[in-house]
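Take a look at this single chain, the form predicted alone, given in structure tokens.
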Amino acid sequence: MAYIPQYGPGTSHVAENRRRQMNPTYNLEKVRDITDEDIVMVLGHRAPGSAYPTAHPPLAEQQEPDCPMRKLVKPTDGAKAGDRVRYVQFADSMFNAPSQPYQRTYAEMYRFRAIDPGTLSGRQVVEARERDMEEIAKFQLETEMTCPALGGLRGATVHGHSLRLPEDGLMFDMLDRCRVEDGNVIMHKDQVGRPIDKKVILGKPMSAEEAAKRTTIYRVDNVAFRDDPEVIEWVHRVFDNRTCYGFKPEN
């Protein structure tokens, strides 16, 4: 019998959104286009058009000793070229953002290789070889995983994102990295708040109705956590097993 992965419990559309993002065989909807040059510009790690800095020579030139693991594990493009490691960090509003920190980590772990994600209460960072990291950032910014008004790049000074949304509907940002112009969210600073040479268009914000439909966040004014019995059942099961194991290993 073929194994069918289970990406998470729940019968609500919030639970289904979570499973869809985590399932690497599901093609998430692409809702906007952002050029490679613009991705490089808002990340701020190197100048657009410049070569990738390297941490070591390409793997093909290193003459490493024979190793069965090297034959089994195919290197990513970034590792193959010897790219240095760089990061992208996302912050997501608690107001029905399409994704959120733990969800981004789960999705990345299923969809990408050779990554090092880190999850905090209000932000999610992933480190990888530079060209691989740019691919990860582009995927999340262009697909239904991100609303440019409710989620975005915050390499520094994330705090305050969970406060109320300002009048323009954007997530609060102390460094003012994004603004709304002509109905589109534009980024005029990179992820750590440094001004960039041109405005990068991130696309139109989702309407409140669309955000509520696409979100992976349980909220009492949308789908309440306790209104999804299957989720409650599994949360309790995991909690009980983790708690009891230390006292009664036979359980």
Second form
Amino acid sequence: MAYIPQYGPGTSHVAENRRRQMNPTYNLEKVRDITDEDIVMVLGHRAPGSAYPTAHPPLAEQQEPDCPMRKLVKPTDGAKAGDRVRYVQFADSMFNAPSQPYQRTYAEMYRFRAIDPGTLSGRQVVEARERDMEEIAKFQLETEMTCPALGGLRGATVHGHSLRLPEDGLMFDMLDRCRVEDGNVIMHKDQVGRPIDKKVILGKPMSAEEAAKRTTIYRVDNVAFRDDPEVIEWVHRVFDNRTCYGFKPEN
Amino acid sequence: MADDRKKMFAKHMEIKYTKEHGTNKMEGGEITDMNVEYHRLGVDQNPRKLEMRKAGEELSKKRGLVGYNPMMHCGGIPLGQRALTPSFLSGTDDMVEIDDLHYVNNSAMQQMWDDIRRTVVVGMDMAHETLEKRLGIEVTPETINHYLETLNHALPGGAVVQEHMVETHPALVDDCFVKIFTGDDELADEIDSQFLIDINKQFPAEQAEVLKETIGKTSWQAAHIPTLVSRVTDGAQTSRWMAMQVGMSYISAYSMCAGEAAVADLSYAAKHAGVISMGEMLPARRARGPNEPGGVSFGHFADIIQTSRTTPENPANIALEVVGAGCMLYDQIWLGSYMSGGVGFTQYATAGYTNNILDDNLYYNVDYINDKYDGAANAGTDNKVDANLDVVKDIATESTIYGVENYEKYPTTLEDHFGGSQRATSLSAAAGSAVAIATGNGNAGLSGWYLSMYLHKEALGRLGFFGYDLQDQCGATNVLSYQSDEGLALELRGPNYPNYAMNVGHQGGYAAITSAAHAGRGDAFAVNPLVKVCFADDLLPFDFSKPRKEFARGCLREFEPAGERSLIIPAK
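Let's see the other form, the form predicted together with the partner chain, since the form predicted alone is already up.
Up next: the whole complex, starting with the chain shown before.
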């Protein structure tokens, strides 16, 4: 019998949203277009149009050893080219952001290769070869995984995910990287807060209703965690197994 | 259970987030509002920040070298882009500036650690046996009183045997003293009251009986070396300083020969054989001697805090006082400074003892347990519920979901605990302490802690910083592990326990769970009756029965610490 990944428990739409984001065979809805140049600009790692800085020569120019693992594992485009490793870091509001730190990590692990994610409470960072990372960033910024008002790129000073929302609905940002202009969220600083040469349009904020529909966060004013008992049952099962295994592994 | 109770954090949230403090414009609105206006006022909005900025400017002028300058933050964007709000010490109505919760700014916090680090318990019985059997010297209550008078002169640094000796100035070491305690009421009656920690007076009757029975007819010294000595040296100095002065005092009080071979026997018996440090020595990779915070077991810490004798009828309060003290010592001082450096850990730690958020969660749990388990959260031994996984799951799940929902219903509490590590500490400490109170079992409480972490992570899709993935994801597996380096009773675990050595926001909670188990049973002590009695002393500068109130006094600059040097420095 072929293994069919289940991705996660739960009968609510919050649980279903989690599974969709993780499932690499599910086509997440693309809700906005952001150009490659704009992605590069807000990431702030290199000037748009400039060549990718490299950490080593392209693999094709190197004398690769005769290694069965290298034959088995196909290098990503960034690895082939010898790109340096760079990062993108997201922050997502507790107020019904479509994604959240663990969700981004799980989704990236299922959908991309050669990544190194780090998961915290107010932010989620993923490192990869630079061109691979740009692809990962673009995917998340353009799809339903991100609301530009409730989530954003924050390489530093990420404080804000748990703060009340200001009137314009933009998650608090001490460095004021984003603003709402003409109904769109624009980014006028890069992810670490350095001013950039143009305003990058990140798209329209999701309405409160849309965010509640797309979110992967349980909330008492949307889907309360206690109202998805299958998830709690699953957590209890994990807890039971870990506890009992530590007590007596053979059981 | 219907959630119609008054939220204990409500008043504090209202003052913090709907009343102006300084000039922060945080006026109006409700604590349930999801929206707010951010005025981006910087440090000008806050009285303490203004004071600090002025001090920084004066310092720069005075020394010709720049110092504190809030505009150095984020390349010219100062703190205070959100409102800078004050905090309340939980369990009190004392409103404080959050900067004053850093131990550098808080003399009470410093003194709490000073008082632990400079303390050692030293047995007297072997010394007395040596005196009597080896040297033929009679030991009586009168000779003990004389010895204690001698030692209270010598321990601070007074000479007792030799001529032309340097001594310490009494006004600089005025916090140094030694007292005696015993489970023998007859002996206690014969001891001069100034030297006695009277168990009968300091503890409720039932606890006193248990303590006296446990200690028996043995007698112990509670020695506190000078704060100044302890600060200049380290925790390991405590037993050495004590030992030298104890040795000299025996020689003097009992008129012994300083060079006689028998005195070597006495030296070992009096100075080393019955010594109990507050903290164990740490392994070489952490390189700390005894009486440093990393070696203070959770059981010892639960005994150091004295709330169990002042509010024995309220197990939750006992656990909450231990949380506060534990977060300060283990997070702010041990992990925050000894292990990490810097100032950031304070922000994590304060979530455990400010603004009544954790308190509300735990007192809700007490009500829940008493309703469902027939009063199991009341202090007692015959009302406890079985410590099994079903009970752990029930209580910890209800506790965690209640806490999570409060963050959702009251966005101001979410803003107050702005980091997941803060929320994780608060939620898990509530869950773990509740299970411990209900079962009287620390490891069951610890189990509840880890389940809370799993539930929290799954509900919100986030937990704390990276470290939580390690410690809290594997934690359940070592709660009941039979492996000798993992499966320890919580009372005997400590900050250097495997996986516990690296992660802020946990150890205060673990200490609280330890104390909660015994507070729930109404026990007189958690693991060591000698430690419990040693700190039951009103002469200590820090009042260990109410550490959170003491921290507030430190914030308000009302606390009088020991070890001050004003006598020997130019007057200002």
